[in-house]
Amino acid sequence: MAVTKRALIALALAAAAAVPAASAFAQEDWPSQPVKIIVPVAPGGTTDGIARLLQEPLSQRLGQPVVIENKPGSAGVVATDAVAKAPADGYTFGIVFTSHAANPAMMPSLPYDTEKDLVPVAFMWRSVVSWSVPASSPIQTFDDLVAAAQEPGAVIYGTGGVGQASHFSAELFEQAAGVEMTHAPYRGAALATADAIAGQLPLLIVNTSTVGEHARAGTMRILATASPERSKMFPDVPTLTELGYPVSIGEFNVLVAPAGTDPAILQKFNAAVREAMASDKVMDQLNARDLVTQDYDLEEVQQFIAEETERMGKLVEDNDIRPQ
């Protein structure tokens, strides 16, 4: 049965007021001890190195140490359930991204309830998806790639992996062209990338922090991205919407915590994330890799959670979508 957005809001605000509220004196107290964020993915690549970035410009604000535990694995299953089992004290968060509004529909086995044992706190950014083929490609144009698409299954695009930001663009532009198209899901979009650069891949899906340099050095053309405005490393490549096609994703990373978590704690901790990542330190990083903030207070991070999670869940029941 379908979740409303409506719905799925109040769980989120409900969940943060689960667990009877802190003593005044413990809200003021708070953060007393080093805070630890829990990020999904190995050390390197973005979402590891802007969480490393804002460890000192958010310790800050806090006036305690930010610690960063990396535990990767199953689309950040593992990490979100390392938060959702921690005590709601206020020290332990967990960085989520796309895959996590996708996981309750496409993995009905998830170790935790996305909704009721998880709130999130923080928006931290969101990434431009391009849509590129090689140098060599015959396909100059996106109205060139539309025609090709025609051929049901003629068009093969490669992306990061099942479930992914750029995976969800192309089920939403096969939705609103009428085409289909073949995935080939890669084990990171290294792998796609370089397929691509290659010869052997004819369509890349992949964020342009991702094929920038390619395309920059020559031996990628990008003709489109799936973000709601233009990339700033390329600004003169259209949008998909701007091109008749209403498909607007990107991947992203957001800040949870375990479900009970204080409010007044979460409310201090979403002003801090959200100065830290105005911080020029921070920006100047965001700007050269080509993503995006967003200034969103508590209750607006969470009805974004909520509609991402509502979208995705519709795109994988319509699309039987599975992790491989």
Partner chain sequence: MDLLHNFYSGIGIAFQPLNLFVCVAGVFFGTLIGALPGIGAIAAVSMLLPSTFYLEPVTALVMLAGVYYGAEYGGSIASILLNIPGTTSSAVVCLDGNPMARQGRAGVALLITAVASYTGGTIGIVLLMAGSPLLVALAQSFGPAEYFSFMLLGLAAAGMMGSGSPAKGLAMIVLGLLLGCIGADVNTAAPRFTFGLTHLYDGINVIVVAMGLFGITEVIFGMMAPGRSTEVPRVSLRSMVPTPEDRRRAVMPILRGSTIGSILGVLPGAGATLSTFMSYSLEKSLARDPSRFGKGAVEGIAGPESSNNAAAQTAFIPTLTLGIPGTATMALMLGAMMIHGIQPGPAMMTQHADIFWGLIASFWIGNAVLLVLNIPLIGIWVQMLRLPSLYLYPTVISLICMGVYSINFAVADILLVLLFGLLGCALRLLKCEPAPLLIAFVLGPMMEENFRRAMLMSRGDVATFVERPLSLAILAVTVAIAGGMLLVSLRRRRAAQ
The other form holds:
Amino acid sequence: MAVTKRALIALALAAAAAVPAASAFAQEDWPSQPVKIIVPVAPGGTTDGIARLLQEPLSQRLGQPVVIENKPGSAGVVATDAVAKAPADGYTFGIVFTSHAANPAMMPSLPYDTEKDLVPVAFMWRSVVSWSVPASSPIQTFDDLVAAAQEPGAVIYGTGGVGQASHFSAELFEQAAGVEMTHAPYRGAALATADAIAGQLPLLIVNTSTVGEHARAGTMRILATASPERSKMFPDVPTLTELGYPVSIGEFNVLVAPAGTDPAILQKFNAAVREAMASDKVMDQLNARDLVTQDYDLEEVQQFIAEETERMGKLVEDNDIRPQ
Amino acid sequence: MDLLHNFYSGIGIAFQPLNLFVCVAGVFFGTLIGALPGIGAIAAVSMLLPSTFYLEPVTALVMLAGVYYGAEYGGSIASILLNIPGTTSSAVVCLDGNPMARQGRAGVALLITAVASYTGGTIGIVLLMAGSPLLVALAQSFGPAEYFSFMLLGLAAAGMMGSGSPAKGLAMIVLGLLLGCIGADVNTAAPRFTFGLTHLYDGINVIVVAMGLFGITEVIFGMMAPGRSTEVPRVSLRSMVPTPEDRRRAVMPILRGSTIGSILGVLPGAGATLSTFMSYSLEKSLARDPSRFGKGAVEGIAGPESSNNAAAQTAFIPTLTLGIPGTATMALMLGAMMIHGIQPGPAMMTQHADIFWGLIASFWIGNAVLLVLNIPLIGIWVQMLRLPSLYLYPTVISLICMGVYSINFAVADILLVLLFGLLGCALRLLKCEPAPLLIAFVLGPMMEENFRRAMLMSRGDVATFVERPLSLAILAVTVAIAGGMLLVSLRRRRAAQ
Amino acid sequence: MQIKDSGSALAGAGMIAFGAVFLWAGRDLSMGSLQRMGPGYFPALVAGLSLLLGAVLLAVSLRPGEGVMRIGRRGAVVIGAVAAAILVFGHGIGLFGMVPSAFAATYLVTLSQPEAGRRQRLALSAVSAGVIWGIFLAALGLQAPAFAWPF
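How about the form predicted in complex with the partner chain, since we already have the form predicted on its own?
Every component of the complex follows; first up is the chain already shown.
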């Protein structure tokens, strides 16, 4: 009995001594518990769908379950705030949109500091933003559209909402072409698309995944895309850059973590996400929805977000796209 | 006869044992969850959505459709028995359903509700099969101007619902519009009336408003009277059978309600919400004695309930054929399809014909299951009323708090539900009816959005509302309703003097 | 000039108060033009209507009407108990989890019912907490803790 007791005490002492050492090796055995990804939208929709698709291949690579938590609200601010305030232990990540890069300039009262409280970890995907008109529209080509836009405010374009990539693509174009159009924001791209198909909205700016079916059915005509390279779904449609307007933007999903998370953990997570994104099941869905992934390492994704934040900030300042 | 053949093959898919099983299970759980105060169809579908990701596409959708119908019907149970509606549509069913329950006719009310749902759903499905292209064309002739006129008509109809003073009814509508202004402005993303709270940026959730105004208030007033809440006679199968009088009164409202619901359900955003109380107002204005409404009129539940379910069916038309969800629940269903690699849209009927028809057939089976499952259960539901208020109400408070919390995991929602509960108490003490408030709260933001869009597109020309023929026609109906209301209230005043 | 219907009078005063608060809170929102309406346009319009209806209700209150419902002491106790219960639930759920919060909230509500005995209250609260656990955790699988301890 005595021996056992002594052994137990020794064991307890050893364990106590090992505690500080254990935390120093935290990144060695990370992850030792389920990893949570906070999704800023309700279940359903592209962002949630791809995140859930990523769950299985990602947890295979991490060796721990990946939990999806939906926290919709305030165009992602609620979810991002939850990430910013979570412990920086490598078990909480969150998805951010393009608006993440514009928010510091657009929203004066953000409950967190985009650059100080959060750190970008991995790139998931970017959408192809397309400019389309109803089939019945007299506008046949992009040049027709530019001609019509010469009259200030004459062209009315609809998007899924203020502060989305589609909205910024129009602002960037207006800046580049020196024209002025009228923005009609909707509560979601689907409702804008409904009005466009019905011929109530002259110009529709939404992701190709939303308008693609209608373009194939011939009810909508895609004039151009705002992506850096041509859409895989519509390879015949020129990009705005090709047409002479340096507009290159898409709605992106990027994973972020609370600032202060161990860089070694971030490295591991970045590598796991990149591998998972490249798995067949995920790639099939990305292709079906005309989404593009970028194989960015940790440094590249951080540089990407920094550049986007600067670019969006300048755009918001220059055009005074700000709630008043 | 291609249509029948397609439907027949769809029935074959829906009747596969697994699909049939999940349909029944979905309806059952949906009813159970929907009957709980604080949890509506949207919450039920979104909670169960992730668990369907591992099923076959058709099976997953069949189950979700079952949950959806079940939860809608469950909402009516809570409305009729406890006077606690979770949505605007069940707030309408409360108006006459709860008085019926208080008169000891809860069984009849629930049976008529089930039959009206089934009939409305069936008519909606027939139209869904036969008239998709036609109904899509109707929805497409609606622009911002038409939507605005249409919502104005909705508000006029909401004003007709009350049975009290017209000035108070109007005040409730205005209060609802005012509360609807809270949240970020769609056009500029400017926060409005949020008082610096991030939580209010998306506006107040309609479930929070409904649970506070109706649920908390009902519980408070229920507990003010000591002892048993209501005297409920034993419910035998016989007492559930509607009298010939009831049946005669229910038939036409069900048919009219189904028609209204089928047509309005196609309109994205507004249709399903509007159809219920449009049907209620229509029945009230057609009735020989409108004063029976609000006191347990059978027409007042038969019409709205059938229109609600018909709209639930035809709301799938824009979702399936255009890929455009009309309501939050439809958006969830759309999300479920896309996760399974089905892109709803013009090509769906050709590319995924099996899923399209399987889904439609299972809609119908879901409705039938709803009817078969619930008739024997009505007795059990009614037993709930026999519980003394002491057992029931304290638990309902906890359920409401938890249900509201589960929407967004926000403590702020729990505090808001209390504020709306206190508002509901004040309104009841002042004899103001909260139903028009709730409807205006939902319609207000859509109205503003469409008005501004219409102004944007017509370059500030207000005449656009009367220059567009469809908009003009809707406005004419609105004016007729408002005029009728004025006339009725004048006549009532003269009669009182 | 005498108020004969205090219900309408109070409702009218309430509408004027609501209208005034919204006008004040929205004073910084831009109005814009009719073609490009600013975020302040529609709320100002509705707030104006609210003031107008408040005035109408005050005018109506000069004639006899429906009056107000009285609740008495028991009513006030019930309202107080329910308010306290909801506040306790709201503050408790983050600290102690859903089961203790539901238990405490239910117990507080039962305190407003003099007919209940102490044992009955405790039993009822336990059942209520069990129902909450069964529905939200066991059946719906909500991602929220049943029990928690903040200290």
